[in-house]
Each structure stands twice: as structure tokens, then as C-alpha cells.
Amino acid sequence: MLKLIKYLSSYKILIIVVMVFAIASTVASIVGPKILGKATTKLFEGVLGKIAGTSTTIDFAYIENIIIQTLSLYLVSTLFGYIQGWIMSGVSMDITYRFRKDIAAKINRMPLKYFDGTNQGEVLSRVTNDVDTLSQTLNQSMTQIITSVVTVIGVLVMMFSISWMMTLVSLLIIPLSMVIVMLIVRQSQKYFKQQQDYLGHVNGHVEEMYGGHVVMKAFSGEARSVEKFDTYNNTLYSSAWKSQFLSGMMMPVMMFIGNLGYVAVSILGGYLAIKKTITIGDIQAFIQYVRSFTQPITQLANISNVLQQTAAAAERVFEFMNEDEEIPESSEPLTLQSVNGIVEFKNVRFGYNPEKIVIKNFSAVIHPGQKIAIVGPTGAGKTTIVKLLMRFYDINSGAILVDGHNINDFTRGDLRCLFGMVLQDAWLYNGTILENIRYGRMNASDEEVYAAAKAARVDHFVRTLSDGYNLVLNEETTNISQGQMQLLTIARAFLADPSILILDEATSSVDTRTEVLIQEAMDNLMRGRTSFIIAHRLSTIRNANLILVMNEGDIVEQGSHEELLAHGGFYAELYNSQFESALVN
């Protein structure tokens, strides 16, 4: 909650002028009982006399004006309460746009080893839920808080004004009232703060289901997805349920002890208005001083549990906020007017786990030009190779250099422009292919794309679609096939036009016609170019300037194809297992 209050300090000006207006508003509407307490005095005073003999007349011009008066300053409180809302609800507007916008510029400066340990519907149901309950707080419970404050304050003052006796007692009900808050809210927090987490979590498993519901049912996993979706929907059930009875236990508690003050002030106000130590007026206005007492503090006590929420979802909130960010920026980046493409790895060591290091002093020299392959079992560190390369991650020790340069010299925005990727998960968005295409330079022009595509192998088949080039890919890419999506990724990237290319073999799931288009777009990309290439199939690999062998992180062995094969060492070993399995299949 302080951390939110320290957020909320830009707006402190906005806010003071809330106050004013809500305290303005608050001390029109308490003034005003008072002030028709003498016209009810006047009456009865007037009716008395009738009855008494003593007065023919009641002064009806008096209280005439009495309820002129009286009504104004409901007007003003009315007017005031107005502007107060309208100012507020900007400011809680403000503050939710502008949570949600440092939480995208977190997200950017975010780690990917933090998205590759968190769930995706995590981060949404901060970005969403966990927002918008925030902005509903601040919205309706501030300047409530406001008002209720006041309105204790002011009430106070006035009963007191009226009768110091009558006062203490209905000062009674609070020490009560405040053990019975504090022994609910105490319950109360920790349902809440687990609600939140649930909420989470809940839907963090509906997007993930969703997002991979063709693999959950190819292996009949809807009775697992259902248990586990009920374990966390169970869960959020009885955190929900508890933290809303407990809060909802608080209205009716608050009003039962409100009605004991209320029953305890009305015997003493009898007893003292046949004393006449009181006029019948100021028991009416203190009666409705006392409902104005007691409906503040209920609302405060009912805020409470609205602030608990407010603090469970500001807790989480914050907590992404917190987490570690990026390595910062060079403060004065290196900018290459042309890139010649030479990459060298320097003695480079890196683990995600600190205690688990997975490359260990890696070193190579790679020329303009080249064709890099990289080759290993699974979980030998090709993958973390190219994600080193483009800063997805920071090494631990040692350097890689681009034309001589450190790659920490770059920002990372203009080193990433440096590269091409082309990726075994070819990814599309929802978008027309044109779109898609053009988002390897977003500046470029239609022909641009049109050329682009071309010497992708992609135009062919794109003027066949019944849209062409304006066909809308669905969220999943369904209505394209996997080898066109391939070609339309190669097709991006020949718009980009990068100096050095990663090129994760990407037809493994295409049939050998799709095969042939794509390998000869990937061979027409490569040219001129940079090339790394993760290999998989090793028979794709032959005509490599340079193959890379890894092993358990570390590169085992290097050469051409021919000289690896003439050493008979681990590389000859997975050539000769793939090309022994080919002709068992």
C-alpha cells in the first residue's frame, strides 16, 4: 500500500483538490441537520404555544427560510460531490492506463528467463485483473474513505455541540466496533490475497489449454485438463466465498451495534427533553447525527475489505513491477554503417542456472559469408547458441564479437536488426500475409514485399489463395499449411535484408516437394550472407563452410563434412546413426 501511495504522489494535486471538494461537499450535507433542527424546534414551539394558549401564530417565514437554507446546502453538497466523482474517476483512469502501460515497458525490459518459468495467463491476469482492481478501488473507495473521515469528524464535532452526555454514549459503540473489524479483517486478508493468486492461475491453465487444445485432445487429455482446472477453480471457489461472506459479515454487525448506540441515545435524549436540558430540534438533529455516525464507520469498515483486495492485487502488481530486468543498455551504443558479418565467440561460458553451467569456453571464427552448420544431440546447446547471439540472453563470462565488436556494445534493438531469423515454430500473426510479410521491415513498400516474396518461392502459391495476398490468417494459422507458413517466414526475412542469418532447419514436418521450395529459398536467403544453421537432419548440412559439433554445451569437434567424417570421431557417429535409421525406415 505505500508503494501504491508513492505511485498515486504525482497525482497529489488532483487529489487535494478531490479532498477539498469531498470535504466541502461532506460539511454541506452535516451542517444541514442542525440547521433544520430549529425549524422542527420552531414548530413544536409554535404548536405547544396553540395548545398552551400562550401563541395563535406559527412563524412558518422562519422556517420557511430555515428550509430554503437547508436545501441549498444539500444543492452545494450535491454540486460538489459532482465534481469531486468527475475528477477521481479521471485520475483512477489515468493511473490504470498508466499501470498498464509501465507493465508493457516492463515486459520489454524483462529477462526471457523469466517468461520461460512463468505462465502466460500469469502475466495477463496482472496486466487485466489485477489492474482493473485497482482502478475500482481507487475509483469508488477514495474518496469514500474522504467522505467517511469527514463526515466522523464533522458529525462529532456537532454532537458535541448539541450534547457532550448524549455523544459519549454513542462513542461507546466504536472500541466495539473497531475489535470486531480488526478480528474479521484479519481472517479476511489471507482469503483475498489467495484469491487473487487463483484468479491467476485459473486463468493462466484456460489460456494454456486453449492455446494447445489440438495436442490435449490428440493425447485424450481433457479429463487431466478438467481435474486440474477444477483443483484451481475449487480453490479460487472457497478462497472466493470465505473472503466474501467475512466481508460481507461486516454491514450487518456494524448495523446491529449502529442500532444499540441509536436505541441507547434515544432513551437518554427522552429522558433529558423532560428534563429540558434539550429542545425537541436537537433530538431530531442528533438522532440523525447518530445514523450519520454510524453509516461512515460501517462504510469504513466495509472499505477495508475492499482495501485488502486492493492490497493483494497492488502486492502482485508491484511484484512483477520488482522483478529483475535486462542488463541496461551501453550508455553510448555502437551504430555499423555496413556489416561485413564476421562473428567470433570468445572463450564464452553461460548456464540459465548459475549452478548449472551448459556452454563451457566456447570459441570460434566465423567469416563473411560462411555457412555456419551446428549440429549435436538434443540438449547439447545449439538453440542457446543463437539465443546468445541475438542477447535473449547475457553470457556469463567471455565475449562475442561482431566485426570486432562486443555485442554488449549495441543496443539490443539495433544488434537483433543485424539478424535474420527463420525458426523450426514458424510464427504468423493474425493478419493478412501481406502484413505478415511486411513485418520483417515495416516501412517497406507493396512491390518491396511482392519482390520479397518472389524470391521466397511464396508468390506463387499466395496468388493462388482467393484472397491472395489479403487473406486474413486465422490466430492459429490453420488455413494455410505448414510448409507455406515456413515459406512466408523465409519470405520476411529475405525483406529484412539482415547481414547474418539463424536459420533453424524447418522442414521436418513438410513433405520432400515443400522440402525442395523451401531448401532452395533458404539457399537463394543464405546467399552472400552469414548462415547459421541449426541442423537436425545432417544430410542437409554437407555443403557447410564450417559444421560445429556440440556435445553437453562444449564444441566436441569442427571441420568440413568430409574431414569430420575422415576423423571418425562423435560427428561420424550421428552422420552414420541418421543414415544407418534412413535405411531401416
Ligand SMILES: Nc1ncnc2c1ncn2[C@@H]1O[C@H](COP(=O)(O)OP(=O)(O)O)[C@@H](O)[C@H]1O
The other form holds:
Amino acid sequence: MLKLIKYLSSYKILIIVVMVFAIASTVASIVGPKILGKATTKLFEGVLGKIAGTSTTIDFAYIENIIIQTLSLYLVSTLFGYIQGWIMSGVSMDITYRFRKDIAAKINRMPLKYFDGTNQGEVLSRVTNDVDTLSQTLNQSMTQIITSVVTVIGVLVMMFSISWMMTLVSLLIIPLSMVIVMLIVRQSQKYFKQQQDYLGHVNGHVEEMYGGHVVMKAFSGEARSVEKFDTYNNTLYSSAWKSQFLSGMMMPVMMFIGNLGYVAVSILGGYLAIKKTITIGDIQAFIQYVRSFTQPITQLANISNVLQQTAAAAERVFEFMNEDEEIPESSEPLTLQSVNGIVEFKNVRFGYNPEKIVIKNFSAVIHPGQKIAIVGPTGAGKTTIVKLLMRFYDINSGAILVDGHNINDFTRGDLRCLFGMVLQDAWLYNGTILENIRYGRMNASDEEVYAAAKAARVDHFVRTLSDGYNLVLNEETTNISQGQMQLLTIARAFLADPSILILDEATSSVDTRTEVLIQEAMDNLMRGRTSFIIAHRLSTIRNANLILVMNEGDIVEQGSHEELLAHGGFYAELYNSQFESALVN
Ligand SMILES: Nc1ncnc2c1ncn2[C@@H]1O[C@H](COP(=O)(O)OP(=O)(O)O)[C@@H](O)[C@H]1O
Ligand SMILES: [Mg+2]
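Alright, leaving the form predicted on its own aside, put up the form predicted together with the named molecule.
And the full complex, kicking off with our chain again.
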């Protein structure tokens, strides 16, 4: 809450203005009954006078005056309330906007490590639900707190000014209403929380089943899925029912208690009026005050509920805002005009977490224009090396140099611009095929995109599609095959025309014939560029200048294909086992 208040401090002046208007508006409406009461008294006295025969007229000019006064008070109150609401909506929407913007900017500054360990839905829910909760509280509850507190105090003052005895009697109902409000809030809060939890479960379940519906169907999981959904939905139903019923009960119960007070005040008021210690108008005003006394108390009880939710939401938002960020860019980053493409790894040591070192001591020098193959069993650390080169993660010790400069001396953006990358899991987004290829270089012309697609051997396939290059890929890219996705990302890399090329099992989902075709195109692309190729099928990397054989995070052998075969070690074993299985097939 303190942090939230600090966040609000840049709106200090506006919030003070809001407070002033809210207080003014409330005070104006509180004074109303007391003044109006004078009119009633005058009217009553006039009528009494007529009956008793002591006077013949009722002072209508006085009454008219009073009514105009009251009317203008209520008008002022409404006007102030309106202005206050207008400013507060602006402030709270502005804060919401800033929160969302800050979170979005923060997401871009987070290291990849954070995303490895968090659920996408979690971050998403902070950007949407939690910020929404904050925005609603700011917009509604803040002014409600101010008006409720001012109303309670103001009404009390007015009541005491009329009659302390009647005030004390009506105050007797407060402890009673407090207890009942507390009982109801405690019960309903339990069900509110349950409702929120199960709403999350229902959402999560639907999302999971929607995303994975092929798997679910393949394993005949429909019945199980429906059963699970029913359990969640039933609990949601009963908790929502109870919470809504309980919170709906609050108003009638409070009305009843208010009415008890009303009866007590009426009896006492009648008695006092007979004893002539109080005027009729004051009784009327007092009864109005008693009526408007219980409502702000109920409101405050509800708000304390809302504030707890707000605190929880604010905590989740600020927790995210305080997460460790990427190491800041170097203060005087290097800019390179042209890059030769010398890459050097010097005793690189790295682990995704400190306890488990994945790369132990990796050293290698790659000369410009060389084609480097990295091979090794699954989990050896091949992809990790690539991620380190692109500085997706920072290494624990050692150094990675490009053209003799430590990669930490560049900005991350500049560094990544040097590389063109095609990954194992082809990343495409919701957009047309044309847009997806153009992501490699945003200012490329349509002709350049087509040329890149031709080079990646995907042009023919795209042209057989009904919408061709304008086919919209859906979010999960289920409308084209895995192999076709990879070809599109290869076309993207062709278009980007980078200094250093990285292909991480880029052709693993493509048939052998297409692979041979792409190989030719890629040999063209790689000519004169430093390139890293990670491939499963060792036959495709035979012509590499240097093959680094990795196992368990270290280079166990290196050399050319012929040298490594002649050496008869780990590589020869890998190669022969693939060659044999190819023969058997
Ligand atoms: N994001 C990650 N967080 C933690 N451990 C990871 C992560 N990515 C990979 N690893 C681990 O690092 C090791 C090397 O993985 P990787 O470089 O992807 O292997 P591969 O040679 O198959 O490409 C594996 O043991 C893997 O479990
Ligand atoms: Mg890999």
C-alpha cells in the first residue's frame, strides 16, 4: 500500500483537489437536512398558530428562502461531486495506463532466465487482472473512502448539534451493525476468494484443453476433461452463489438495523418534542441523518474488503516490477561498421542456475567465413552455446569475443543484429506469410521476400496455398506443417542477410530431399559468412571447416570430418551408428 501511495505521489495535487471537492460535496449535502428542518419548523409553527388562533399567516417567504438555499446546496454538492469524479477518472486511467506501460517496458528488460521459470499466464494476469483491480479501486474506492469518512463525521457533528441524547441512542445501533457486517464480510470473503480461485481454474482448464485439444483427443481424454471441468465449474457455481447471496444480504440486514434505530429515535424525539426541548424540524432532520448514517458505515466495511484485494494486486504488480533485470548495457557501447566474423570462446563457463553448470570449459576460435558444425548427443549443450553467443544469457566466467571485442561491450541489440538465426522450434507469429518472412528485414520489398522464399525452397509451396503469401498463420501455426514452418524461418534468415549465420537443427523436420535442396541454397548463403550449424544428420555437415564434438558441456573432439573419422573416437562412433541405421532403413 505504501508503494502504491508512492506511485500516486506524482498526482499529489490532483488528488488533493479531488479530496477538497469530495469533502465540499459531502459537506454541502450533509448541511441540507438541517436547513430544510427550519422550513418544517416554520410550517409547523404556522399551522399550530392557526389552530390556536394566535396568528393567521404562515411565513411562506421564509420557507421559500430556505427551500432555495437547500436546493442550491444540493446543486453545489452534485456539481462538486461531478467535478471530483471527472478528475478522479482521469487520474486513475492515467495511472492504469502508466502501470501497463511500465510493465510492458519491464518485460522487455527481463532476462530470459526469468521466462524460463515463470508461467506465461502469471505475467499476463498481472498486466490485465491485477492492474484492472488497482484501476477500479482507485477510481471508485478512493472517493468512497473520502465521502464515507466525511459523511460519518459530518453526520455525527450535525446529530450532536441537534440533540446529544438522541445521538447517543442512535449510536447504540453501531456496535450491533458492526458485528453483523463483520460476520457477513468474513463469510463472504471466504467465498469470494474461492470464487476467484475457481474462476482461475476454469480459465486455465479451458485454455489448456483448447491449446492441447489434439493431444487430448488422441488420448481419448474428452470424458476426463469434461469431468474435471464439471468439478471446477460446480465449485465455482456454489462459491459464487454463496458470496453473491451473502453480500446481497448486507443491505437488507443493515436496513433492518437502521430501522430499529429509527424507531428508537422517533419515540425519544416525540417525547422531547412534547417536553418542548426540540423542534419538529430538528426531529425531521435528525431522522434523515440517522437514515444516512448506516450507509457509509456499510460502505467502509465493504471498502476494507476491496482494499485487501487491492493490496494483494499491488503486491503482485510491484513484485514483478522489482524482479532483477538484465545487466545494463555498457555505458559506452562499441559500434561496428563491418564485421569480419572472427568468433572466439575463451574458457566459457555457464549454468542456467548456479548449482548446475551446463558448459564447463568451452574454448574455440572460429575464423571469418568458416563453416562450423557443432554436434553431439541431445542435451550436450549445443543450443546453449548459441544462446550464449547471442547473449540471451550472461556467462559465469570466461569471455566470448567477436572480432576481438567482448560481446558485453556491444549493446544487445547491435550484437544480435550481427546474427541471423534459425532455431529448432520455428517461431512464427499471428500474421500473413509475407509479414512473417519480412520480419527478418522490415524494409524489404515484396520482390526481395519472394527471392528469399525461392532460395529457401518454400516459394513453390506458398504459391499452392489458396491465399498464397497472404495466408494468415494462426497463433499456434497449426495450419501449415512443421517442416514448412522451418522453411519459412530459413527464408527469413536469407532475407536478413546477416554477418554471422546460426542454424540450430533448422532442417530437422524437413524430408531428406528438401534438405538437400536447402543445403545447396544455404551453401550459397553461407559463402563468405561465418556460420554455425547444429545438425542431427551428420551427413549434412561433412563439408564443414571445423566440427566441434560436444558431450556434457565440453568439447571432446574437434577437427574436420576426415580427421575425426580417422581418429576413431566419439564422432566416428556417432557417425557410423547413423550410417548403419541409414543402411538398415
Ligand atoms: N532454459 C533452461 N533452463 C535450465 N536448464 C536448461 C535450459 N535449457 C537447457 N537446459 C539444460 O542444459 C543442458 C543443455 O541443453 P541444450 O543446450 O539445449 O542441449 P542440446 O545440445 O540438445 O541443444 C540440458 O541438460 C538442458 O536440460
Ligand atoms: Mg538443441
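Numbering follows the first chain given and starts at 1. Since the model is a prediction, treat every value here as computed from it, not as a measurement. Whichever C-alpha set is largest while still superposing within 1.5 Å between the two forms counts as the rigid core.
S.K.: Is H201 one of the residues whose C-alpha moves 2 Å or more between the two forms after the core fit?
M.R.: Result for H201: yes, a 2 Å-plus shift.
S.K.: Spell out whether the Cα of G381 moves at least 2 Å between the two forms when the two forms are superposed on their rigid core.
M.R.: Shift of 2 Å or more: no.
S.K.: Is Y271 displaced by at least 2 Å at its C-alpha between the two forms when the rigid core is overlaid?
M.R.: Yes, its C-alpha moves 2 Å or more.
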